[in-house]
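As structure tokens, one chain now follows by itself in the form predicted alone.
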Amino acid sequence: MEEELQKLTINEGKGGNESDIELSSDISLRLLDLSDIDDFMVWASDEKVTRFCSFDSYTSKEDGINYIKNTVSRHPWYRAICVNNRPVGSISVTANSGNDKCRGELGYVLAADYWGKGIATKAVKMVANTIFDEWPHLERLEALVVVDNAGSQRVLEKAGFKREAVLRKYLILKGTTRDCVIFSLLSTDPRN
């Protein structure tokens, strides 16, 4: 994937509070590697971040290293979401096969300190603007979001994904059966 560096100025207001935070950053996507383990552990060990993830929080650096070596490095499309080239999260597209190869599933996670700043939305847009060219067989990119995860739903909507349905009792997450919202973006949809 040709890396795309974008200049992004973000102004975040806190509920009408005039003490706005201004952050000017380069947002980029790149491969995540073992040298990123300390940054990876920031979000992967935070229960607030992993609350809606299919994995449990990592409790040891060794487990994180094994995940990067055995899962991330073998994944066909897994990238670090970087701010000024420092990983603050990750984003992936998982391909389907057989009769379902026209679909891929998007997943992403972002360190809590970076929530609400437009970074996840920018990363999702970057993927949406390139994945259909990289994978010409892909016609549909979809994302499943637990209904309680309103922030992630907003990210997808801002990135141009369409909310399609609520899938009741769709999956078991951390021991509890959960409803999910399914979002999609088609290769023929306009890009943001």
Second form
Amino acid sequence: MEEELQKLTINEGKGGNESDIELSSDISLRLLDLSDIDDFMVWASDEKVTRFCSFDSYTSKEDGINYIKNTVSRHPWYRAICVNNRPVGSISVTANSGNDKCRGELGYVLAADYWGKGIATKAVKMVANTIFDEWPHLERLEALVVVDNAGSQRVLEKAGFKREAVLRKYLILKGTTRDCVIFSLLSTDPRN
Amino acid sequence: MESDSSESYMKNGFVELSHISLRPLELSDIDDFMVWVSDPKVARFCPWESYTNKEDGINYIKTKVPQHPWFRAICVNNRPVGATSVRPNSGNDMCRAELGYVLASKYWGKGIATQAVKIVTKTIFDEWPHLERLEAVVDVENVASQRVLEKAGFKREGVLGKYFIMKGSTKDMVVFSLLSTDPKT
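Now that we've seen the form predicted alone, could you pull up the form predicted together with the partner chain?
Whole complex next, starting from this chain.
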């Protein structure tokens, strides 16, 4: 399970994505910097956002700074999701070792104001288009979503992931055990 | 001597369930241990290569087995014919643990692995009260092992594509689970 990041509810049903194309084209991924701390705190301190995340919403800027300094900097692959170069969320891939190194786990989170605009889907597609080249040993990109988080499941489906199974009582979230849906995209799968 | 060996219990090709038990594996079990770990037929669906020398076997029992949080020899009439283990997780993952098992090929097809797995399922949830999910991943080609889990009451949840590297290539794996709340067979 992705340690710090979880999936986010995206209300993709709200309005067609055609009207969001202009917004989608200004989406980019870049490294997250300490100077992004205020933008980071916007989503990290929002309980609506952290509802399906393994971490509790941040209450102090100090914690946010420590996270960017200590955790983000050491992460194998972590990017800020930016709109007009301003971070509105983040996306990451964790690596495995030994006999597990053929797979990596995707995680993403987005500030609530930016939900329902196709941003997470676009960010996921961007990662899918680059990670297999950056990590040639990677054959499987997987993601785990709590069954209640229908919006995030839609993100992965739209990004071309395959829904493989429901893993019962797979992990503990906010004190209770949850069923999770597992998705995967293989290096040999078509990209959309 | 022959009448004491587990072979006499297989004369008609079956083993009495009551003669199957689990216990810790000892250094004195090394010769029985080498029977299955040196067999390429056994190692085929395992992440390890079959052992070629007894030194490696001794080393495994001495150093690796004690590191296992939960490891038992599968015995027929108290003679080890295989092994089973459960690997726990921590933090937000501690509700689940992974089951593994291996059996000498001479003892395949007699319900021994199934019985061993059933014994594990009857005890592990009591030993680890925080455990809610016991899971196992099996190579899609390892149909016999999938049957063991089905017969032991596990639920087949799905196939995970290119999940794991075995003998140098990536394999699709079937994932199974048994919950603490599921009926035990």
